[in-house]
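Next up is one chain by itself, shown in structure tokens, the form predicted on its own.
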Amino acid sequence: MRRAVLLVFVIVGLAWPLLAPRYFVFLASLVFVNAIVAMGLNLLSGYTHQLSFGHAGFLAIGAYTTALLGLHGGGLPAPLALLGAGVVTAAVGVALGLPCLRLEGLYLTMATLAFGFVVIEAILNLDRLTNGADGLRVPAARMGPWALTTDGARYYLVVVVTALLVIAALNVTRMRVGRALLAIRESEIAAQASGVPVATWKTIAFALSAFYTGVAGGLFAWLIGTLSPDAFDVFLSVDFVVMIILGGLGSVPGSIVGAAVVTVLNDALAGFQNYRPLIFGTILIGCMLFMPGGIAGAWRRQTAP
């Protein structure tokens, strides 16, 4: 049954640009981009309980890095541009993760929230590099001599990158890295007593999470075409947190489902922006009260023998 459902999703996903209007192709691409961010955030929050409200800042770093590489890199191929965005963002993630090792709970949340504001201020003040509040034009993604200028071409690029990162995330959770992060999630004291270097693995989790978000930032830059600091406000970070809580902490498929639900809901509520915090706050409270494991947890309970 699961394989049949998965096969249907794959077929529909591959044929989507041929079946749907342009706007829905763009919306599907945005779902996949948000799913990458949600997977990265889940590797951090779902496996080490380090809640971050600064992932909009990481997304901005990845997006601006990709744009600047495109402007000054002489037609850099899309895979190299995304790799560069991921590496730069991961380096910033390590720089943020090291001092945050001393923080827990509310203090960690406030530190990551402040990081998001710092990134926005840096973009505004480095106007010679980022063009500040006027916005920065993003050159089209390139694959060799071909520029990916259509919604369909960008969609397939996003789908391929998402698939590769999903496979990587699933493998990470099953490898030594995933076991170490799970041990930290269950009990830091017990993990340390078992010989797990907690500080090292927490820093690696920050770097992995930032890398995923940086790659998503590069794809996001190509999707929207023009970057502005307003696109990376604190409400975007809240959306990412809602995605992983709704989808299910510690679940890669849950991250994808949560990203899809929140992205589509955001689009449906575009005319009711004043009510967005109320609606998303209600979703969060309801999920924690009645569905603490998120959609993934509810699905596991329903399908358990």
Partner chain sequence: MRTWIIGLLVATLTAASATPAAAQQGVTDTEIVLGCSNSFSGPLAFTGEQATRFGVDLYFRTLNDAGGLNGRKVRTVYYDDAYKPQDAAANTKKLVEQDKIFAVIAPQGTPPVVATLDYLEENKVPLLFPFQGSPITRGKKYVFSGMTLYDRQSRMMIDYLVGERKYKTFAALYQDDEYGKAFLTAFEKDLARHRLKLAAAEPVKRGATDVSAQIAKLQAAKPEVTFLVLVPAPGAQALKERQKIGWTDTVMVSAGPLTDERYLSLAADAAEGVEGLSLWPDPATSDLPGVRQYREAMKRHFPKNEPNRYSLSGYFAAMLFSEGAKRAGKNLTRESLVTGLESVKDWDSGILPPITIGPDHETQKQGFWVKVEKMRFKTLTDWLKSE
Given for the second form:
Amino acid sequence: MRRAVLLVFVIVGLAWPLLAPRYFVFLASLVFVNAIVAMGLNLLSGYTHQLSFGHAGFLAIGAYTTALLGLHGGGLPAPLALLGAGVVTAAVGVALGLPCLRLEGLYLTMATLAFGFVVIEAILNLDRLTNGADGLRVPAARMGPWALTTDGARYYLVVVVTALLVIAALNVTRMRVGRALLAIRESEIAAQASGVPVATWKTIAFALSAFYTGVAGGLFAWLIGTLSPDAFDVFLSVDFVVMIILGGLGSVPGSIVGAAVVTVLNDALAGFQNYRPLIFGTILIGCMLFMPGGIAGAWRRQTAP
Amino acid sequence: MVISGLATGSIYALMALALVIVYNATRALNFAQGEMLMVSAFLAWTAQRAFGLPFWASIVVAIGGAALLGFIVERVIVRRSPTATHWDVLIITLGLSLVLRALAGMVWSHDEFPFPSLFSNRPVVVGPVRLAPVSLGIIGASLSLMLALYVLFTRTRLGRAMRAVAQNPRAARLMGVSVERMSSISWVLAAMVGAVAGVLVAPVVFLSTKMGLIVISGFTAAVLGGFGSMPGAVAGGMLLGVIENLAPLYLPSAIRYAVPFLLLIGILTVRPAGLLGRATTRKV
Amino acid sequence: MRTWIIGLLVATLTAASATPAAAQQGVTDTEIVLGCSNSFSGPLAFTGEQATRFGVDLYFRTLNDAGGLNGRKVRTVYYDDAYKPQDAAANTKKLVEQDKIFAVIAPQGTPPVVATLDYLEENKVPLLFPFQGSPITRGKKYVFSGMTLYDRQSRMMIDYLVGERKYKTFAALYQDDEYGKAFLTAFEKDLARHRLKLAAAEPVKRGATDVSAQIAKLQAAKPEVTFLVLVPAPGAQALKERQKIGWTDTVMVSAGPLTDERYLSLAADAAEGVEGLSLWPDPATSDLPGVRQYREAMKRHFPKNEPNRYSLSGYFAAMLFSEGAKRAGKNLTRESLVTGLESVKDWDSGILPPITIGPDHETQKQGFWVKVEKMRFKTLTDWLKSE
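Would you mind generating the form predicted in complex with its partner chain now that we have the form predicted on its own?
First the chain shown before, then all remaining chains and molecules of the complex.
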């Protein structure tokens, strides 16, 4: 049964651009991109219980890196451009993570919050490079001689990248890294005492999280085609937090479901500016009060006898 | 410029104080403090517009409304959270800030409105300097409120009980202090302090649903002063206000908007305990 | 199980391929769908709401009640971009590809509109009368400008201030994006024609309201005239800040997009004596027949909403679209709409001076001078020339 469901998902997923109207192809790509960010944020928050309000900043770095590589990189193929975006973002993540490691939960949250604002200001002030507040046009992704200019082509690129990153994320949580991170979440001091090098693992978590978000940023840039700094504001970071809280902390399928729900809601409510924060805020409060563990947690309780 | 910086700073200081009051009682950060401020300022405005209340009465409405809001939030929402760790409260108040902003947008729209001020905007010339009464008024009102808080915390039984909870909740409980009651009182008190800040700042930045973002400057001020320390919060707020106002005079004007965040990251990486705070060592 | 899956797939495939291709997207025998991405939150929330739901929709309601355009009723769809270019781009994609709009009407703000320009032009979707004036919209086949373009505004302002008022030193406080910079470039060019230069120019970040440092720096440059190229809240903030520091020996002049009742009421008594270029007749008091009809329609459909120039501008945009669509005739396509609009000549709206569009696709080209006296704009000149 489980296999059959999975099979349906894979078939529908692959045939989607043939089935769905153009706009829904775009929307589905957006869901996957947000799912990558949610997985990335979950690597940090879910496994180490460090909340980040700066992931919109990481997304912006990845997006602008990709856009700039496209403009000045001389037809760099898409996988390399994405890798570049991921690595640059991860490097920034480490640079932010190292000094922040000494901070406890609350302070780390504030540091990431401030980081998000600093990224926006940096993009605004580096206007020679980033075109400041007017926004940057992103050249289409390239695969050798082809440019991915249709929604369908971009969709398949997004699907392949997402699949790779999902597999990687599932394995991270099964490997030593994942176990070490979980130990840190339960008790940092106990983990330290049992010989887990807490600082190293936390840095790795930060770097991985930033890498995922950077790659997502690259895909995001190609999907939207226009970047402007003010769209990567703290409210976008909050959207990501809603995704993982709703989906379930520390769960990869939860991240995907959370991302799907938030993205589709966001799109459906584009004309009603007040309902978006109202619903997302209610989701946050509701999850904390009545559904800790989010959808993934509820699912586990349902399926377990 | 310094005076105007101190005026902005006093607002930040009040925000920081409100955050610290809640933090000390519950070890949690109230992310919705800014939105609570915004809602109370709107209440004052509505009271004035709809019922023709005089200005002072509308301030009373704002403070009263804020107190009620703080009470409801603490009793009905925050206290029901199963574990009430700082993580839970942070996310709950984050959700609350979104909800409050959306509701305010539905009731009052996302427009800017002029808000009347107690103090005139026209400068008076004193010797060689021009002073704006509005800045002096803000500083004066904030200082009186801080003084009142100081008296409350040092001279009254209630204040001492709250400080006891801040220092060691378990010991305080053993001494017969109700930690839950102190938590309620702190939320109410913080909301009231926030309301005063809201009424003071609304004439300057205009009344709008975006006002709540001022909470971020409050965080910065509180961290600057060492989170948990009340005199630190005041000093941090003032310092932040002055730096924000002076920096653009010597650097490009655009720097104004980045100052609080650069300062926040800087202080966290160099001296996480804040300028006045003491480093704490954690015990298992 | 497997047959069920395959059945489902086949069903969806046939459903997807069976959708017939419409003759013209957004136009049926009974309906025309228009839309735009606009600000319903963020710094221009008031403006966006007024221009669309109380402006464009106001005219179309009146029109639909009277039978519509060639038997077609006009329906509108709006999404919120909060003045962020990236969100405007995404919203516009949704409007074109999902809501299948016929044309974009009256979106707002230079940066958001510019972010959608290329996409709309590539997809041959008309972009009609955006509430912005950057000259970057010139020379596009499917774009018709709305507001008097900024270079024309700048020319009228500088020629009037230098020529008739004999001012010599100028400074500007501008929003740090395409809106502000388009004006700044034009100011510099027009001042150079008079062998003058800008003495100082200070940027303000989009969405920010604190402008104290910028005002202090501008005061130090001692300009006779200070241009404000901002949106209402920071514009009013600049006036209050000037009052606070007691800076009286400069004339504050607001650019066309800013000259409105909104920023006046926010600044209150700090606005006294401010001058500016006005692009619209006074919506509350003007006796022009078109403005009077607008006020009556407002009273009938939205009795609680005060007349203002944003809803008037949206109302005018809808009116102009209808004129173009009427000229396009029964067979309304994007191409015939463009031809229809290009044929508009000496058309009297009863709101603005007669309008001729022609191949340059510029609808408005004029403005006049106003000064604030006792919280109202007092007209100082007739319509100024921008040629």
